[in-house]
Amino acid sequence: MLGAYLDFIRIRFLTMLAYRVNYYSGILIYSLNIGVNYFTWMAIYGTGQSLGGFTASQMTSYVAVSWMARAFYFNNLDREISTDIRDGSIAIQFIRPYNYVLVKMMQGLGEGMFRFMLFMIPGMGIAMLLFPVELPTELSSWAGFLVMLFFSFLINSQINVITGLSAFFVENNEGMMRMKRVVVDLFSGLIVPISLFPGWLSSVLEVLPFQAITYLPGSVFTGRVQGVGIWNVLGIQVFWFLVLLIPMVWLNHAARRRLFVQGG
């Protein structure tokens, strides 16, 4: 079955490649997002040297890598699963000789590989030309960041799968999907680094999985976390990956007992 699952990665990659022109505009949009955030943060810094533990140069790099990392880990697995449930095609998927949730994760990985090679890397190159982005100088920082980037994809995809499977129980989870996207973007540190949140809220976010998606990898890339600290934050990601497996597997099994199809 391993070969079959790998085929799902390949097929999704080739599908994305067929529509690659759409992602050229995506690079432009993400570059504009980085530009807006860059000039906003520079105006906030003014002549100040540090804010929330970030220097102005670190904030520039954090903004650029955070948005381009999102280009890799972002996917619409929640919407795909919700659509399968609403149109009833999930019934056919469930009787096929493979694990539906694992197939979705493989498809998401295929999309992520396309996004990494043809969206994130070119986009990061453009961001470096336009803004004073500083790259890590330590090999350990590069290795730690790339491994953490993969776990960012896994954790974000797990949250998407859990949100998508919730359609079995609420029937229409459109509002939930929209709320999830806002919550992930805000509380992951994409829009505002978690260290800049009020103390009580920052403490709450430290015990939630969202920081593992953007804030922790971004902190490694900018050099705010180094050496042994990289292993510590990677451990946080691994912990949340394992924890999120529980509701994802439980919902998958519970959904099979609740399966119904509306319409004729």
Contents of the next structure:
Amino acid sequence: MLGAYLDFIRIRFLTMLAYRVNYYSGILIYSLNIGVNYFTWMAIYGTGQSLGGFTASQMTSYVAVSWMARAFYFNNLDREISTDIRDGSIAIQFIRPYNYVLVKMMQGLGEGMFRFMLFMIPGMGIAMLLFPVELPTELSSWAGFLVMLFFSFLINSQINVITGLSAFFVENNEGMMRMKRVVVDLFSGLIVPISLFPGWLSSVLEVLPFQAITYLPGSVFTGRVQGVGIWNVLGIQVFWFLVLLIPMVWLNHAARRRLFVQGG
Amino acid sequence: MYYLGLIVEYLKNYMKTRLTYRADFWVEVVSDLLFQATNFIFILVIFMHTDSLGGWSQNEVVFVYGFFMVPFGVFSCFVNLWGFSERYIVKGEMDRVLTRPAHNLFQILLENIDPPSLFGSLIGLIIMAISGANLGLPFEWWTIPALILLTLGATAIYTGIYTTLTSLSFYSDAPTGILPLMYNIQTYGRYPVTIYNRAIQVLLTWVIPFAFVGIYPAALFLQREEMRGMALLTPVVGAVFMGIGLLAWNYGVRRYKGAGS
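So the form predicted alone is up there; where is the form predicted in complex with its partner chain?
Now the full complex is given, and it begins with the chain already shown.
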């Protein structure tokens, strides 16, 4: 049984590989994103030395690492699921002898592995050539970062699955998906590190799962957060992974009973 | 005349489908506005930590954002090509469109029309009015005509860029994922482009001219002398990019052979 799920990872990886040319443009676009963010932050820093605990050079590394982490954890599971729901093909998938949500997660992982090797690593290389990015040299930081990155992927994918499955309840969840995309980018700390938000907002964000996707791993890896170590961040990530399992499993269960196919 | 009639028919059709999913309309309006609100938060957060961004004050940057929302709302209403490759090429709906007499791009745009997006334009106008009043901007006789002209120009730029990128899906068999990747970049044209280095300035001005949908045209109303020339270029850039988009599209459609069954 496990073998079947592993095959879903492999198949998605190979599918992505067949379409890899698309991703060369993606690397350029991500580099541009890093560049624009970098210059915006430098303009904000001006002559100031530190903002929200970030020095200018830590901010540069943070921006690069965050965008490249996004290159790995990002996927369109929400859109895939809601398309399955809308065209009715989810009915077939539900009667097959596998867990639909688990299959989607596996496919997302296959996509993530592809993005890691052909998008994130070359992209990081280009970003390091273009901008003054400083990364840690100890092996342990790198190992820790990879584990945190994996949890970023899990949490982000869980949020995507939940958004996608909500199409069972609001028929057309286009608006929700668009909103989710922006909320995740902003509140995960990709665009603004959470410590720069006004006090009340950052304390709200600290009890939401989004910070576990980008802000915490990025902060630890670029050496910004003192006192909050890798283990602490991993604890928060595991916590959110477990908590988000609840609505995901519940939605999947409720969806089976609500299924009505709109045409198809 | 024939095309006007089509617009009316499609709008009627739109109303009918929309009435089927009534609650959905408001969900979409609210989610659109929340999307704008999150971008707005970014500006507010920035100005908590600095007084000026490349010599532009908070009110000025907010005004630019307000302007940016106006053409963006118009664009999102009439030009919605997000799912094009998925729906029309992979699923083969393009064949249906091509058998009809009206221009194919025109049909596709009408099929995907999205009036709730216009709420964003409305909010944009309100933001412009408020921040403009804070700045004490004068209201001249040319303000309204210029606003309309620059909005049309900016909308044409968006349409041109996105049509060009979408038409790439005629050339490659793979669903192109470029549109979502571009998504974040379009917002950068709202910030004073002078803070970026030369390469990015050139890119945002002449290659993917998102600076012409935000900072340049808004500078005209903000009475920024240094960008007046660029602001007045907006309709020209719009016409050029719209032309490129239509050429790429028409050429792509001729290469289209149909996919799937």
